[in-house]
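First comes one chain, alone, set out as structure tokens in the form predicted on its own.
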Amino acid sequence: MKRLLKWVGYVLGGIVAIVLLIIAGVYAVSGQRINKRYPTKVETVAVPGDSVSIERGHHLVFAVGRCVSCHGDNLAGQTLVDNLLMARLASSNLTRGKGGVGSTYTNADWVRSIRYGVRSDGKPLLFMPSFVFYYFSDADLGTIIAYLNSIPPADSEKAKTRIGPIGRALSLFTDFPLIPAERVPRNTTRPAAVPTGVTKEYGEYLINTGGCRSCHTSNLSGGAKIAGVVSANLTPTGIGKWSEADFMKAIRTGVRPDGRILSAVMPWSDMKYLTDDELRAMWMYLQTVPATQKGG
């Protein structure tokens, strides 16, 4: 019975060792993406003043962007998660009061976060969906900049970021978007702008910018499992039979036409503030994409 004890305690001695071993090489590799630099040359952006440029910017950070679904009402920052074995997440104050990044980021670092998912250190942004936010055209982004200086000062001083062992982990084997920073196109043409307008070509630029790939997946078929919901195909295979009517009520209300409430994980009561002529050219995109079974 002894000998027996004492091969079990080898062996479990040895299942931990193993683990440990694991979990220090998780942390070693994530380690080294985290803390990579990524030298990155902004462009110029032009950051007009006026305040129609501005409302502008106050239209794609709410509307297309949803910013304050990570960063809050005021944009002053929130804790999102907080879970010991996955990670604490917390997205930065973008105002200009205590704790805020408004009040030393230059043009040149708005652009570099925003759209590359850097900061002035060269470090990634965590979880900054800049691979999304990439698409917005120069004169937007300089709307968005344009807003952002504009936004009342609030105080919030940032909680620090911990990533967990499970986070770290699904970052290494999963699409897990830890370092969007890895995502964003490098050394390639900027894409055209695209004018605004009840068109399938705006209506795709909208979906880019919005993220609606990052969910529904690249080819808008669906079936991405995010947190615990599969995602709907938004080719004509999955709501073929829907209407432009259709579409903006679920959109405005969050009820689909059979009557079923739109999954919470469903950004819709943030994408309710799209403009009816968005919604339209949206609609439009989706008519003109090939339809496809759900995860195909």
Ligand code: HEC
Given for the second form:
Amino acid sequence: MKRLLKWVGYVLGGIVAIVLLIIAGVYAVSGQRINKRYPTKVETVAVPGDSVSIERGHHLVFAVGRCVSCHGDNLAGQTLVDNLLMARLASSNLTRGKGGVGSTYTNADWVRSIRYGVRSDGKPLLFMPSFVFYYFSDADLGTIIAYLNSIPPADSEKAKTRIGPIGRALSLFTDFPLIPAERVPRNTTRPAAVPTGVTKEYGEYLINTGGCRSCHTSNLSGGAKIAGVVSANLTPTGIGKWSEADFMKAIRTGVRPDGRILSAVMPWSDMKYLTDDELRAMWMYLQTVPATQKGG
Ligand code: HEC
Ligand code: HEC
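Moving from the form predicted on its own to the form predicted in complex with ligand HEC:
Starting with the chain above, the whole complex follows.
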């Protein structure tokens, strides 16, 4: 009996040691990635001061980039998750109030963080979807910065970020976008600017800058599990039988043509500021993407 207990002890001890080693490994590798520097040369983006441009920036922040879903309606930042094992992630205060970055940020700082997900010290921003905003043209990014410079200051200190063991493991072994700077297509030529209009080209621009691909996958065929809900196939294999009106109704009201309600994981209620023309352009583009099986 005593010998058996001893063996059980050895085995349990061995298992604990292996688990601790794995956790130590996960911390070491993820820590290295979180502390890695990304030297980033930023483009000079002109920041306009006229009211039409600021209004355009307002629209891009609310409707297209949906910055407010994470940074809050007053853009003063908020805690997004606070879980011991997962992470404490908070978005930044973008205003010029206390705790905000607006008072110290230069134009280059705005471009580096929004377009590349990199802080001024070269470290990556965590969970800030710059691989999506990379696609904003210089002109549009300029209006976003102009708008952010115009918002009223709000005081709010950002909670300290802390990534727990599960958050770290997810960032290593799954698609969880903890370090967006890794996914920004660097060292490639910038995509050409696309004129606004009800065109499939502008629809593609809105799909790219609207982050649809981060949940519906790069070819929009869906099949990714997001917070427990599988994203839909937006190619003609998935919604090819829908009409433009069906698409607009689904985004505006969260109700599909067959009456089924869309899960709140699909942020349709945050897309309410998109104009009808923008939705039409997106629909035009979706009709032209290659028909692909879900997850294909
Ligand atoms: C999915 C959530 C999410 C969305 C959407 C989002 N952000 Fe962020 N953003 C974050 C988080 C989280 C941080 C803090 C990252 C950190 O501290 O590591 C952040 C940080 C930033 C920073 C860096 C500020 C600093 O602390 O230096 C800027 C600038 C910024 N966001 C601008 C924007 C703009 C502009 C948009 C819309 C075009 C936007 N964000 C949309 C989550 C988001
Ligand atoms: C945060 C993740 C996320 C983002 C971002 C997102 N979606 Fe979705 N979307 C989903 C999920 C998940 C579903 C499936 C919902 C369900 O099954 O109830 C879905 C469903 C849909 C549907 C319904 C299709 C069907 O067959 O039922 C449409 C249309 C749609 N999304 C369009 C878009 C567009 C356009 C964008 C970008 C502007 C977008 N989505 C961005 C997660 C997302």
